[in-house]
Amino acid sequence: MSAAEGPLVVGVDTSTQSTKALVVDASTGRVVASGQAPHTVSSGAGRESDPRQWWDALGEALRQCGDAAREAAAVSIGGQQHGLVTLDAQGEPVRPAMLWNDVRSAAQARRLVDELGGPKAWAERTGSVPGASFTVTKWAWLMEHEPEAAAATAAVRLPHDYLTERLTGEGTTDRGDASGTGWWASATEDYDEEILSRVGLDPALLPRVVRPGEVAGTVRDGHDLPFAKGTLVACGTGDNAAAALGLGLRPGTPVLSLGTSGTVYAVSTRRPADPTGTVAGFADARGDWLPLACTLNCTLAVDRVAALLGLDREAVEPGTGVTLLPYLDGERTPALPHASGLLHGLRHDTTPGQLLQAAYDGAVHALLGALDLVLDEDADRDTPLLLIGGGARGTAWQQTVRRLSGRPVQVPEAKELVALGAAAQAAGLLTGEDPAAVARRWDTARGPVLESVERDEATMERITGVLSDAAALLERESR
């Protein structure tokens, strides 16, 4: 290993099924070491995973870094967006964390809408209409249904806020992931205490909103990690957030990134307030806004469909009657936490190819029909879409999304995004920069760019034509 022009940072990524960790020289962004280890979630009606694991992960990932890691002058953390960490009063999870895409407390989340004012108010109180993915319908259903958990709750974290708390000693979070709670007032950037009071929730027991660039603590002694006390701890950010940092994203450029789930987003200068509930209103890690769409259903939904097909998940065929409606988990967008999986139109002369690459267009549709929700008006819509994620590099997500967008797609050489922004955000500690630019100056965005061709108007819309005839059925509550 070369040495290093510059100090060395470390950017984790604590993400559903794994804790990854990169080393990162901040002068370069060159990264000198890397590491990860998995984790478990569970299966079944929940999805849940013991944060101790997290701990345990980042060690693992982290001790692959080797010496590297040793040397590292600053940290922060990037982590998966809404699941709920209940700590009690030394520290220890009262029961696992409900994950993102747990949809357990969809009818606590249509409840909490009604109840405080409709869609309109609360996109206009919070940014977003909050949905079963949301951290404070989470609360209202332990509330409801683990009422002796709620009571031994001393501690309510977000799960980048809890590996950060375990570093430092200190409760903190961001804005960035704090606006996908549910309980944090975009219109005020404060925790909203009507709503905490709704659903029975006290406000000391959230951890303190530290403002970018602001250093969430230090190092403590009492730990098993190859940092030395005193380290420079940045405050960390939700994964999207943090992608956006790794991407050094300006306003008004479009991301699609493909992983467990399938997200697209933009920076914007202008608080968002869908009151479709489409587009959640997050705040992105640097004091601008983050208009984000996500669907629960992306590239582990059309993995599993290869897998029950026989199929590489590159053996997509061209076809142009059938439609798949790859609902596994339910659905986030459109709004159908009940949903499973749909096949229409399918023919003695239907190939499983073709079934495959149904999935991928129906993965892909909702992400694209929300994107012009998510851009401001006065967007360049010429502006290369950037894919990201897991299923960026893959030839048949690549083509599916530039056949159904129509616009030319650019896909960054960088890896590990998310990390990479933890890392520009702890490097901006030390220099004093904004994260953004510290990402820009390593470049992280440079990468190939796939020309547009003509959208397919026709599988949209064939898509759409379905999607609408079935909502019936996909609203109903399986039994």
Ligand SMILES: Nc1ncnc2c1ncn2[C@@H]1O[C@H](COP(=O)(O)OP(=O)(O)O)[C@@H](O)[C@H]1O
Contents of the next structure:
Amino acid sequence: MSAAEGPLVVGVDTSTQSTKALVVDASTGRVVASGQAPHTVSSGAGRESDPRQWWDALGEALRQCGDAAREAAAVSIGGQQHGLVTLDAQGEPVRPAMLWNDVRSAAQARRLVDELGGPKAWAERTGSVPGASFTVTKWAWLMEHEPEAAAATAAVRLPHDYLTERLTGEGTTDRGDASGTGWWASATEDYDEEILSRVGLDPALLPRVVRPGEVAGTVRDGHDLPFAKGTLVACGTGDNAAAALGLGLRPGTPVLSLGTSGTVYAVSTRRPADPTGTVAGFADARGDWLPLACTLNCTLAVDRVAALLGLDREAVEPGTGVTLLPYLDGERTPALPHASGLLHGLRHDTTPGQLLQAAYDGAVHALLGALDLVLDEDADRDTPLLLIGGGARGTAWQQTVRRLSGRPVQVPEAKELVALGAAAQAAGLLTGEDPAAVARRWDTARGPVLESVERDEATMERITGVLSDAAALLERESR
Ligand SMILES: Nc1ncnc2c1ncn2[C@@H]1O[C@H](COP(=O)(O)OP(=O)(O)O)[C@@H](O)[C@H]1O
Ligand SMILES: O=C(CO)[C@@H](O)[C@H](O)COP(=O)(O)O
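Would you mind generating the form predicted together with the named molecule now that we have the form predicted on its own?
Next comes the full complex, this chain leading.
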């Protein structure tokens, strides 16, 4: 491999299932080295991970990068949104982090929405109507169910902030990830003291919100990662905002991400405030906005269905009227936190491959239903949909999105767009450039465009119909 042309930067994605690290040549965007190490997520009633495991996974991913990581001039860490990390006075986790896909705080979410003026007021104030994914509802759950843990908490962090702080020694976050907490007001771009007081959280426990382009800190002594003391550290951001940076996204281009979560989003210059709660009004990492809809059941749920059927994930067959809503973890879009999976239309001649295709259809349906809601009204409907995340590698996912959207679909060749976005943020610290402009210079969105096919309206309508007819069942707790 030829020598790098420019300084090296490290971009990290600490996502739900694993941590990925890339060492990137800041001049060209060439990925010089990469590494990945898995995390474990609890099963059962909640979804939790030990934050210390993220740090260990980061160390392992960087070790896989070899000497290149040691040469980095700047680093940035992006990661899964919303998770509640509670630290004691020594900076050690008080308990495992409650993750974005933990739905135990659904009752607290409903109560908070009612207590503070209803969905419209929340949307206008924070950009979003908080559901169980949002950090504020998790903190309210902790106060109610584990008051000792809440009382022992000296600092509250988001997942990527926890790692950044262990590197720099400073508690920082950014507007992108802060906007997914429910206690950051998008209207004022500041912490909302009334909301914090309502859930009994002292603002002094929260990290400083670093401005876009500002240095979060420098690498300190006394850690086991391969970075030199004094290396610049960018503030990082939530994984979706990081991928938007990594794609150099401009308003009007929609993104569909297929990972543990399914997300659909676009950059907008207008601050979102959807009172239905379907669209979360996140901030992006630059100063614009990132209206986004998210599902809890995407690649993991469909892979689980394939495993139950004993099929390879690509072994789909065209469906004939069978509907499978793969809501194995409860669901966020549509807002059905207690839902479980639901099958309708099974016949003697239904094949396993058709059932698997129905799971893909069910996973993609809600995301495509929200696609128009995240785009500004004047967006060009023929702009290709950018397909990213681990699932974007799969032919069955690509073809399902193509058929149910009726849009051209572009699959970037770059695999780790969250980590690339973080790397672009780190490069921006060195050059003073806008990270999205860095990513465009690196041509990260390059990849084949699959032409549009006729939209399969019948399947979309059938799934919408089953959802509506099964409403009572889907609201019922089954465990
Ligand atoms: N070649 C592939 N085809 C289809 N799905 C894939 C492929 N490779 C990985 N995946 C899916 O990608 C998922 C992981 O995606 P990723 O975006 O890394 O998730 P997360 O960010 O939530 O940790 C896995 O659940 C797996 O199902
Ligand atoms: O909750 C959301 C977005 O609001 C999720 O998108 C999480 O940010 C987790 O992302 P992945 O680990 O699935 O990429």
